[in-house]
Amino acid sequence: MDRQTAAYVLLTWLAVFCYVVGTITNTVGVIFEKKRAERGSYGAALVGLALHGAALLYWWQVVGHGPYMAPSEVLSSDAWITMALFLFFLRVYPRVKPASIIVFPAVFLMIALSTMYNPGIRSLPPTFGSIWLVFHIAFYKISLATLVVALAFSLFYLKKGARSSAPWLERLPEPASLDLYAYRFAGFGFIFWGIAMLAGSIWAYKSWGRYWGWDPVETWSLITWLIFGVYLHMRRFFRLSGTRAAWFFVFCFVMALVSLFVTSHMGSSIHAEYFK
């Protein structure tokens, strides 16, 4: 391993460490209901944030262009992403907090699998420096990261409902506040999803002249968007709610885990650099 890559995976287990810490702090925390865990769980976030984001942005530099290509880049920046955007509701929205037992996790199990892979150091088509590039995948991962909190308040209401729930469930708000919160995230999911494909259709009719080439990314991300839109649909129009729209929910949420981490490896086309 050069020097480079050593300071690179340094910095990212760095992070990691302040994850687990924040994650395991977290779970006491919030279950047992400890105040001073919960609060010191943020602050083990915030550390880790900050390493995280050191490492992505030295990674940036030594390779030339963003963390957007190789597994370790992407789900190490999908991490970065989620955990920042879930700080930054937690400022504006207080109520957006319970969300932390599943964001923690997620957060820690996408910056652990990305240790898995080899960086390694890739040479990019042109094509691959343009800004329209960064825009659409930047918004993909917004995306995703407002779909985990969304999918939290999916899950707590589920296991709210169920027969025999913890302890702790019952000190979350009701269930119709937990659907509300989870449809509020779901639209913001649809908004980014929708803006990232926009972005996506600019940066290749600057690069190949075209909009749209129907291959499996391209395609399966369409589709993953109108089944958001029919699932905000149904919730808008036809009150779709409670049990059937979180595992409504929870369905589209692996379709978008299917777009963005399998399709790449449909079929060689633009999005063949993509996550492999």
Given for the second form:
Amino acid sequence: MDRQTAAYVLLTWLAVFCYVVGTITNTVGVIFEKKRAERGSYGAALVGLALHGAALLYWWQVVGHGPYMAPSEVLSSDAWITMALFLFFLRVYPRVKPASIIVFPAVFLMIALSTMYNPGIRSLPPTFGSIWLVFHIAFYKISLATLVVALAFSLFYLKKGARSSAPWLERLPEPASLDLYAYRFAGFGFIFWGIAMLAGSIWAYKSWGRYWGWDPVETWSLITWLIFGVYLHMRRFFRLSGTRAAWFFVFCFVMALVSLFVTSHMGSSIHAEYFK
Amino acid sequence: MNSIKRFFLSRITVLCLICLALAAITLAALVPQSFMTSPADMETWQAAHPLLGRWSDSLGLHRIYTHPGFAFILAGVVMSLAFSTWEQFMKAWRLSFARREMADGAILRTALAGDLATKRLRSQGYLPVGENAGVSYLVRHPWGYWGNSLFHLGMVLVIAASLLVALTQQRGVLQLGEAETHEPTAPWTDEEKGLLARNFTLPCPIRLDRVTYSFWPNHGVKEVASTLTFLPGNNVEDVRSVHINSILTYQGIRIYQGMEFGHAFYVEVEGPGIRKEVFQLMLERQKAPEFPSYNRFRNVLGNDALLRAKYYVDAEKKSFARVDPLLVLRVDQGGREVGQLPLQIGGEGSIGPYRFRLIRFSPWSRLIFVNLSGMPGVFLGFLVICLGGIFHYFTPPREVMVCPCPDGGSEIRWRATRFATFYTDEFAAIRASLEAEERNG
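Other form of same protein, the form predicted together with the partner chain, not the form predicted on its own:
To see the whole picture, the full complex is given below, headed by that same chain.
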């Protein structure tokens, strides 16, 4: 391993350590109602975020392109944006605080998965040198982050509705609020997903004169967006809520994961480059 | 008219249309579509899935996006979106500009007079939208009313503009070798045009002068560019360059540099039924110096003979920097290899009854020519969708009604039009602010 890669891996592992500390203290804080531990977990997450951000920026400078060309880069940057956005939401909407119990492990899981891939330097195809690509990718990552928050509330709802509800779940907001938060963040995810698709189509038009090519990643991304559209219309028109809405959202979330991480293996289009 | 409108606005219709579009696109993702699958691959798929293949033929599943059924669904979606946009536009207009009552919502009483309470609310971002008999109406983020109508309007714009693009676009692909000229009437390597579009012809002949390319250290492509000369006649030549991500526009036609490039080999062939004819064999670039690039040519030899070719850009297979190509030709007849022949420039030899001579080679590159209108509509639609979505989800309007009370104080009614639970803190903040104002006199 060369010195640059070693530095990147070291910074990433330091971030992993902070996230582990953050995840444990957060879980203890939320479940046993230890306010100090919960506050400490956000501090650990912030330190982890700073180290993680430094690792990503350093790697960006080393490889000469953003974190979107290899599974290790993609997962690591997804983890960073999810944590950063969650901490941002925490300031704007303090009521999302309980979602930390899902968001922290999700971030930890993503960064842990990223370390299992070789961070080797990938060269950038010339069509990838466009600012619209950066917007395209950034908005998908933002969308994923909001969907993780929505997933947290959907899972809380399902867990709270279960017969043997744990005492810590009683301290979560009312089921109706959980349901509403899930709906709201699903809406955010839908919009960011839409913007990401639109930025992608501008990128494609500027790069090869076709704003839509029906390749597997594009097609499944549109399918996922439409499924989210069905979810939102069902909620609005048919007052879909509660357990059924939560399960529907879990399905939508799985579809989003498939679109983001599986469909790039389905063909040999330009999209196939990023997660193989 | 009203019944048609009611039908398209019915929530069942809306949901059915979304589900039908979803089902059609999902089917198109699962069944190979003829516009993006080679005939050979399509045959392979049909052989592997005989039952689905039969259904695909009879129901047109391999051409969903050009199937009348899909056009029918799309028309329904557009109708529904258009009616919905109009309805929501009218609703947003009413909410933004008409004075209305507010029966529900949280209530608080304050000793402050109506105008003072209004002033305080205005300082918190609530904008006055009307007044009626002393009752003031204020809204925070009134543009949030327009979110849904803009969102749906954007989709109508995108679909309409996409339809215009799909019907009228002209798109041609050329794979040209260096020093080759394409005459406007010559056929394209690949062509696509809308149902209402005429044949795509260039305004003048075009010559590819030079292909330049470079590689990253790991052999990935770093840059590809082509120098083109437009030959409009009268001895006037117009030399331009096109790179990836740097589009060239010539008389309204957009020209893109494709990612594909390689070397074209000019091979003289002589054999049964062929009298010393020169063929151009195009092979795409290698992925690495030690791995050759392959292509097969069915129409060169005729007689059911298949010509297969591979090449190394550097005969020593060491780098991409040295260009000294080695072309290896193979002939298959009746599914069996007859023989193979390595060739370098000037080299010649025979495989079975065929005699080959490699005359020269030159780089080639792929150029994409696009002539279409409607893209500004597509992008405007995208912008409107984004705006609508942001207005709808990020700025739900919060309404306040300030009613003066007989005792000189006032009653404040507050509500969030969407996601109310999320904004209960805001109502608490209003209460705290008004109480502070009361205390401070």
